[in-house]
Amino acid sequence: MRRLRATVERVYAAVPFYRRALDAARVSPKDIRSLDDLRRLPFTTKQDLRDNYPFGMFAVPMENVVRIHASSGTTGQATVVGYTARDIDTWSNLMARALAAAGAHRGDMVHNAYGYGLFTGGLGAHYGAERLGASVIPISGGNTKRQIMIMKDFGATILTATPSFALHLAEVAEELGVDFRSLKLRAGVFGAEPWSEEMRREIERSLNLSAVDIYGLSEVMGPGVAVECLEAKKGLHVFEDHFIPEIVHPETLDPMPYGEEGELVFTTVTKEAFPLLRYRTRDITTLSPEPCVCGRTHVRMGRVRGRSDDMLIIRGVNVFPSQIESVLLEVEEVEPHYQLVLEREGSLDVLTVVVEVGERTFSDEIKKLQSLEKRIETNIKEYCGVSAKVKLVEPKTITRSEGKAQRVIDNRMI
């Protein structure tokens, strides 16, 4: 309460938008009197960002910003946020704290695969794991082939990287002939995209390793939000000693209670160059105050189901790219890799989902492919109450993601 108090104080005072947004909602830091005040402060949104681009939002003076990142604006302006020099020393002990969650330790070796650069993935990872005492591979993404030699030659026991490009290490491996069990992996952390309980199966299987989820982005912090614990992953820890978590209702913006669905909403209390007032994720989740095996007693919050901003409405049914995914992963006959299409023909929309099937069953006969695409439209029709394409093509057609990975195409404006 003491450090949300402040933080609203300090964005009054320094944060031309802030100051703006308050005096609308008539509310002041004063009002600010318990937890439950939290929902008389205004919401801030992406485009506010945006609008404020590029330092608008921060609330010290630039001689004390040492560290600027930026998202990549793939979907409009790029969002900017800064760091002080006790932002990064309390991100680094966060994500410290985050891979120490996923049994990581002193002595490991992280081969670290996020992207380094303005993405905070690379970076926060890297300061978390050599806060904890660590060796770090700082790799990055991209080659492929040489970062499984290195993970082979090196003794890397620790993986991150986005779920996506785990697979396709996976991938590459059993082209080169390796071995995962040879390795000396044992745990990953995996993040940056929405990935299932069948995904993370499918990595456990074929990385030989114990996959856990970690939750962030760049405009709360970084990795390091929130993480799942070995023992249970079931749900993440959020870091509520830094970040006030909430859910409301995705369209109302009401608070919503423990265990009901709806979207993500965090206010920082620590941060110094970048702090937010009840900042709109568009993730769509659920909190829950149950006590954990682990010990740990922050409220978790569970896998990110798809983002309110992400949601396709296929004729008036919401569907989430993550659902279709499960209903895939769970047919042995395709790989994990998809991509799916939205188009309009007439006036409807049509989704098509694009899946490689592995090399023994594209090279069967035309009626077994027929028929399994029929059987995985069945599928998804039942699951997801839509009605979509499938599309089987040949291995290794769909582009490989050495980041994030594009699983929506949407060619409906164009």
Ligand code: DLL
The other form holds:
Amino acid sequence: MRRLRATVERVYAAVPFYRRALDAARVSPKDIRSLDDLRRLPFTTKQDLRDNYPFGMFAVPMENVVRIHASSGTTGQATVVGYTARDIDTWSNLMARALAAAGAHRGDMVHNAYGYGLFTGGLGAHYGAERLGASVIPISGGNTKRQIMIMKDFGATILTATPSFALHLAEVAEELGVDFRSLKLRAGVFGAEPWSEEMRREIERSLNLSAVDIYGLSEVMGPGVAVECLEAKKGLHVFEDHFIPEIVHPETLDPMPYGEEGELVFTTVTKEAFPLLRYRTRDITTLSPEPCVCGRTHVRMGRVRGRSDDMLIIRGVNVFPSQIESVLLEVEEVEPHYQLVLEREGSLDVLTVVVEVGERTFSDEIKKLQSLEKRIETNIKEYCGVSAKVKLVEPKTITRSEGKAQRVIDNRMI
Ligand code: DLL
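Mind pulling up the form predicted together with this ligand next to the form predicted alone we just looked at?
Then the entire complex follows, led off by the chain already shown.
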């Protein structure tokens, strides 16, 4: 409660956006007297962050910001987040806490296959593992064969990765004739994208380790907002001493009781550089206050079951269909009729962009069409950060819709 009040006071004083929003809602920081008053606060959306791009939501002077991360947005405009030295310290502690919930400790070796860079996964897990006193292998994503050799030779005991990459590691290990039963891996901390109980079983079986789910988002901090415990693996303990969760109805935005499914909303209560009031995550889940066998008392969130917007997560990269659309619209030879088809090949997501070409282009020779496909693929990779296969089709072959266009065909079974 004390932390919440201090946060509201601070954002009111330091962030013009919040001063305007609180004034418009006729709420003054001193009106916040109990946790129930949380519902009087205005919501914050991703659009608000975009409108204040890049640093307009920061609550401290730039000279106090020691780190910047970003995640993709609808129009290619990134959502930018900042951290003070104390924020990094808090994040490290929370990630250490998350890894500890998976049974990691000093003396462990953490093979960290989350991507390093603007994405929060790599550095978030890295700092947490170091804070715990473990040894970190900052391997990042990609280069799968080499990863398997390093895991084997160095004797990693904990794996941190997206669940799809974990399964990919298993497949490649099999091709190489490396048996995970001969490795020292004991536990894995997997997240950044949705996955299922079936996938957990498959990962646990093929990698011969115990797998827990970790949740987070750049805006709220990065990984380490909530995590499952090794003991129960039943819901993710939300670190409520730093982030107050609520479930609201995605349309009416009314708060919903425990157990009911709705949109997850977070208010940060210790962040300095980038505090957020009632941030709408768009993630759909439930909250449960039931005590856990592990003894942790934090409320638990269920697995994220989906999103209330159209954001896709492809190999861990957040992509909005409109980003791909902007790339296509820049290419003169193609028509604005397209579909995004998502498949699962083995354990990896494969995105195929099916797009119509104009009559004139269609009569061109195959070589020209192939080079056009390549050009669009390069643009998508550059602009959206995700690899896609582009398939050009004849004019008027994509079914026209009578209402909302069905742009996305998601055949992935997770
Ligand atoms: O994905 C942070 C992270 C890194 C979490 C590493 C866990 C591990 P963003 O790139 O901003 O941040 O994407 C956040 O990813 O709103 C969810 O839709 C989705 N997401 C994250 N973790 C999970 C999970 C990182 N365990 C968005 N299950 C979130 C399902 C998840 N979805």
